[in-house]
Amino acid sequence: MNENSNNSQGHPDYKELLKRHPKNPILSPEDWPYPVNSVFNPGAIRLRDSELILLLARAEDRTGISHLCSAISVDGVSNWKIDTSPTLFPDRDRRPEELWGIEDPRISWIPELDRYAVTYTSFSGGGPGVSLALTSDFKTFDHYGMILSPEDKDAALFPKLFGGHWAIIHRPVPASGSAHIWISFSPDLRHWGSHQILLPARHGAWWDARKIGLSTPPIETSEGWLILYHGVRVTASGSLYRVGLALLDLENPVQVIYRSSEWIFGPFSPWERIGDVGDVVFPTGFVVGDDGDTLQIYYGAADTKICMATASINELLSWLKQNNYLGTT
């Protein structure tokens, strides 16, 4: 079997919505200008001033602690210019919530603020929570600290206000262990309330039962906010991470219009199945092409390397309408 095959489902009748790039993995630990154990789960953005594509990757060193490091490319696939030292390093003295590292960033361009918002997981002594930093150049950052307390992660901001309030999607983990996708609102990006479940995890044998979380930041389309989310199925050999879709109302994002019954993307290639954490594809960033339809979706593969897949927004929406199921059982 061709390792670069795009048919992860293994059957010609399944439509392949996310197409793996033939040069995957596009970034590996060996590409880094300083020693790291793994690079994965990058935030992604097309820079406003140059149209270059920037990835803010999670890099884990041999202590086991993660930091964030930027990589810039013209085409988002090759000839990466990687920062020669960490772009954002955990500061345990000034930001004690970063005691055990910072992880899994998502990036949103916020026109209202004329800055980029980076939401990421801060791993504190009390567990992982959601932190926020704003930047205009990915060199200096205005830190808001931990805005959502442990245990919480997989967060991204919407790039616009709703009724004068900011909205964030995130994934708290209650004592019950079932992890749903939530949405919360804030007047100032610091104080968050009006919390409610946005997408509940399904039950039983579903691919997204018990534990789900946001993948990339919300994607604005003419029909609503397109959401990629991961579902975790616990098997006899461990957890299996796959990706599904949902669509939220454009003006009222608490309203879920569609949710996919099936997963659309799962681990298949060797580098997705074998690594520090096997059987994981974990999208965390995207950029939209000049045609307004083509997505370049960046994802971590087996918590070890960075890969990219392309997709059509129109095809994703069309497929989602035909494969919609809002139930949880």
Ligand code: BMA
Contents of the next structure:
Amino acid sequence: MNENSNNSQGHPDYKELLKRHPKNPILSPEDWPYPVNSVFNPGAIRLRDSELILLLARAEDRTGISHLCSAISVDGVSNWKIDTSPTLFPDRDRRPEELWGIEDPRISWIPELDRYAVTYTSFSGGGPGVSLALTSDFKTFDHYGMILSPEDKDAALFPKLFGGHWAIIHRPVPASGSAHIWISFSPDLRHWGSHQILLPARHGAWWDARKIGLSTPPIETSEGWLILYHGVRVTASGSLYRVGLALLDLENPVQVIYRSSEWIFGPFSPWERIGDVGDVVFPTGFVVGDDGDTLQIYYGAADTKICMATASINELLSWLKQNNYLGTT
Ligand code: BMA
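Switch over from the form predicted on its own to the form predicted together with ligand BMA, please.
Next comes the full complex, this chain leading.
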């Protein structure tokens, strides 16, 4: 495989907005200090005190149950210092909602609380729901338990209050019908209400028909909250996970300003196409570079490895304006 085939996807006229890092996959199960089957879908954050990049990876062992493990690096690509034991392990006794593991964390730095908020999927006996934990050091955690009941996942907190309320994006799955992206509000991070659909799944043959979900936490830009979201296309050979964009109003995030008509990133490299669950790219974390424009986007590849792609916020915004379609049919 040559360099180009790692980096470009499809017809050359498609603009390559997310550029795969040449060192992908940047983290694999064999890099782990203890036995794991797969490492994927990591939360990401630049640590306040040290500027180091921390990933909180989902790690699955051979029981099939996932836990979270942190990895820290200066450049966010190489020389990872990985915790030698699980950072956050499902605790069946104290947190029964974590019976079958904890998955897919998203991390937001919350200046108001002076702590990081980690939202993750708790796989309970009643199905997967959204849990919240706060931390200042990724060593000890203040657990809020399951804040959104099953079936619900793909959640991230906005880093600030809107009119005195916290806001969370999440993806409940109704017993029948399509799975849309929702937004909800809370005065205290524990009690959530004012639920409403934020981005509905599209219909028919659209790339984001029937089931969509938030990818990384919302990215604050001068023009609004930039949202990366995944669309799941069900094909004869399984599900295909791809990524598109939306922009929400800065002051009133229930207002969707733009939504991309096309997906911008999909499974292409061998490790994205082949793994425990093939044809999945699943971004869950980002950090912004010193220039305030360059994003490092972290994603799970085929539910087995961790990869990174870079993008320019300005490029994403200008492309989104030109490829906007708010409709669903
Ligand atoms: C979703 C989540 C993700 C996973 C994806 C593809 O429902 O469970 O953790 O990466 O499916 O298998």
